[in-house]
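Next up: a single chain in structure tokens, the form predicted on its own.
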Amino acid sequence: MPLKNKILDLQKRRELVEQGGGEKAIEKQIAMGKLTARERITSILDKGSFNEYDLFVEHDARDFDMDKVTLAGDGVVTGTGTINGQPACIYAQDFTVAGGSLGSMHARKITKIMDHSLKMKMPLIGINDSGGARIQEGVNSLAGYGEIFFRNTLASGVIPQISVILGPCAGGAVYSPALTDFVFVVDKISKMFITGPEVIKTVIGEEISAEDLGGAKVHSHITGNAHFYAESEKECFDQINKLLSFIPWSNVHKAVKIAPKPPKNHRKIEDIVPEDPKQPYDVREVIRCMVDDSDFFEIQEHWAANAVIGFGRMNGETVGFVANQPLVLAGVLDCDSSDKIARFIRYCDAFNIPLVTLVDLPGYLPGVDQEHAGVIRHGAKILYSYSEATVPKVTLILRKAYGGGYIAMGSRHLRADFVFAWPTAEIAVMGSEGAANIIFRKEIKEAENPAEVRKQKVQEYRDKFANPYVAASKGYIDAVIEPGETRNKIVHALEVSTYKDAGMPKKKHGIPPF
């Protein structure tokens, strides 16, 4: 056959496979408000950069008449491209082909691109849209999931792993996204659950919709399994691109530095935080007064909202921010916010991203529910993560820093490199009112006017202990600074910490309080 004819044959074969499950299946996909697998890939990558591999891979199943069935690309599209000019690996399950079900060759295509991303130190983006394991392939399908999970774990902390849920992701399939760094979901499209509504109805007789069981809002607002929530696929893809603009491509690099920009937030930082420690405020406004161009990219915005985490830049360099949020539960630490903070600290540490911590909390959330939910174990995760982290760590105490909360939130005692405090900071074992009630209990009880004496004692305790100067006198605070000095002080602290060497003890690994 002449070369010209061979090229025509190749083109026809490509076109046939690229049709996926066929015209009707694609129309059904579009009717559900979903893009096709290749459309999703090309929407995320730079225009014209996608290079597809293993286009002609086919399943090798023979049971249940599978030898008579042809599945285009075995239901998954894999390849490489660029994002913001930088190379990345990507795969997308094709729901138009056998519901995107995972068989052994489908899994082999995924694990092959995963191996490539790890070897070449490139980010990995996985788009999940699958009915789950291919039942006709039995244990081979389960083995495929296991191979994927192993590689997720191997790549953890080495390259960024991003999961995008754009359809169903059920059964064992959910554990791959759970092992990755960031999970993106889209309203009315994303579904994640271990057991679907039909199984729940059969086993326990309870009827529930897929949306209520494991929809996008469930996982972004309630479970915390998703890090980013979007109203549309386009918004989701924009979020992915923005995230990748902040983070490094692997653990041997730093995030790309861009030209520094001053904050554009015109509100003065000292006007944001009320002097009354009982008055709430939005700590994100404080962050926006500090970061370049006032551009703060929040992560897990809707879950455990009493803590705020995310990325910003200072002097052009990416910084990870951890902050208490006084708008929600007074910024206390509880089980969920502890998990949220601890995991983010470990991500930043793995990928060489300095940490800035903003402190304003009365401590850990008290109550039977929290104690029974394991707040001790969950709270210990923050202590472990800060102590273990070797990246530059800068802490700023804005107002309240009481008890265990003071220690946990990046204190000097957990080896913060620099600790600053505003004059409004209150560093103490507990709040002034509670402390006065205990210390001066007898005097207050025996006084002719207990209420007046109590008021005096509260003020006495506040004047003596609820300020930053006692801690500063012990060297636990490096400097008490004016709010207007905040950005310059933190930028300088990060600059002088650039070549930090923590000198941690040699060991295989520690045992975190999982």
The other form holds:
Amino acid sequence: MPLKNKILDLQKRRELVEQGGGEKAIEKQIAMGKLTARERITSILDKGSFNEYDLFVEHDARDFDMDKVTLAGDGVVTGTGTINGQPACIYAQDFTVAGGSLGSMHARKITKIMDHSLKMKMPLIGINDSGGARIQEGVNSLAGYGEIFFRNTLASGVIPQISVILGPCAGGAVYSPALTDFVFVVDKISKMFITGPEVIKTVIGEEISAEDLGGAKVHSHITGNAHFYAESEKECFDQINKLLSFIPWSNVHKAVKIAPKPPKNHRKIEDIVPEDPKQPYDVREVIRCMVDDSDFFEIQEHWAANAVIGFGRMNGETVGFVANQPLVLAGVLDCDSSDKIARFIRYCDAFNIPLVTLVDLPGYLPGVDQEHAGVIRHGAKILYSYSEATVPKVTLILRKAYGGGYIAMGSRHLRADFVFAWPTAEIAVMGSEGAANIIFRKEIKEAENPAEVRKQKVQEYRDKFANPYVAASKGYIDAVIEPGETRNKIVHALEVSTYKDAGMPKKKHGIPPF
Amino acid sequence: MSTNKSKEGGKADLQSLEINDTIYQTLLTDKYQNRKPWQPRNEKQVLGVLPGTIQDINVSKGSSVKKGEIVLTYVAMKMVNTVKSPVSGTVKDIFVAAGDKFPKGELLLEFE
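Given the form predicted on its own above, what does the protein look like in the form predicted in complex with the partner chain?
Let us now look at the entire complex, which starts with that chain.
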């Protein structure tokens, strides 16, 4: 065969596989409001940058007449490309081919691209759209999942791993996303669960739709399994791009520095925070007054909203923000918010992103449900993560920093590098009301007018202790600053921390309160 | 799920939350508002700890049972599970029969 014909033959072979599951299956995919696997990849990557590998891989199953079946690319598209000009690995399960089911060759394609991303230190993006294990391949299919989970774990903290759920992702398959750093879901398209509605109905008799059981809203609002929620695939891809603009390409890279911009939020920072510590405000407004271009990219916005986490830039460099949110549940710490904060701190620490913590919390949420849900061990995760983190840590106390909450939220005692407080800060063992009620219990009880004496004692306590100066006198905070000075002080603190070198004792690994 | 919607809302959505004798004005989450009040466990009630199907009931209404005796068996999670009597006493009522399916937390049997 002359070369020209050989090239023609190659082109024909390519075209055949690139049709995936064929016209009918693609029509079905579109009818479900979904893009095809290749469309998804090319939408995420820079235009024309996608290079596909393993196009001609075929499954080797022989049982149940599988030897008579060919599956295009074995139901998954893998390759490399660039995002904002930087290299990345990507794979997308193709639901049009045998429902995107995972057999051993399908898994081998995925693990091959995972190995590349780990070796060559670039992000891995996995698009999940699969009915689950390919039952005909039996235990080989399970082996495939296991190989993926193992690599997810090895790569954790080395390269960014992003999971995009654009279809069903059920049973064992959900554990790969759960092991990755960020999970993206899209309304009406994403479905994640361990056991599906059918099984639940047969076993328990409970009827529930897939959407209500494990849809995008469930995982972004209730379970916390997802980090980003979008209304459409397009919005989801924009979110992925935006996230990647903030984070470093691996744990040996630095996040790209861009030209510094002043905040465009011209509201005065002191006008946002009410003086009365009992009045709420949206702490994200404060962050927007601090970050470049007022651009704050929030993570897990809808879940455990009493804590806020996310990325912004200060002086062009990426910073991870952790903040209490007085607007929701008064900004208390509870099981969910502890989980959310602790994991984010570990992410930032693994990828050398400095942490800025904004403190304004009344303490931990009281309640039997919290205590019985294990708020002790969940709360301990925050202590563990802050203590363990060796990236630059800057803390600002806006108003309330009481009791255990004060210690947990990036205090000096957990080795924050710089701790600032506004003059409105109340750094004390507990709030004035609670403290006065305990310390002056006898006097209040025995007084002729208990209400009057209580009020007086509360005021006495407040005047003496509800301020930043007791903590400042001990050096627990480094400086009391004016709200208007906030951005400059924090930028300077981060600048001088650039070459921070803090060690940890040699160990295999610690035992965090998981 | 209304959390986020109300997050954008005005002052009208703010509610009181008391922590350490101080009352804060804030938004409450659905999870917080829908939490179930805790109730002490009643030792005399036998509840289903897993969703399952009753296989055998070894006692009947009025039976006198010793603590630790097997009162019923059920199939759940592909296993035959036994329920032992939590107390010594008389069976007051049985709410299920062999073959019945029950959800987690269902009252199966009660002692006097």
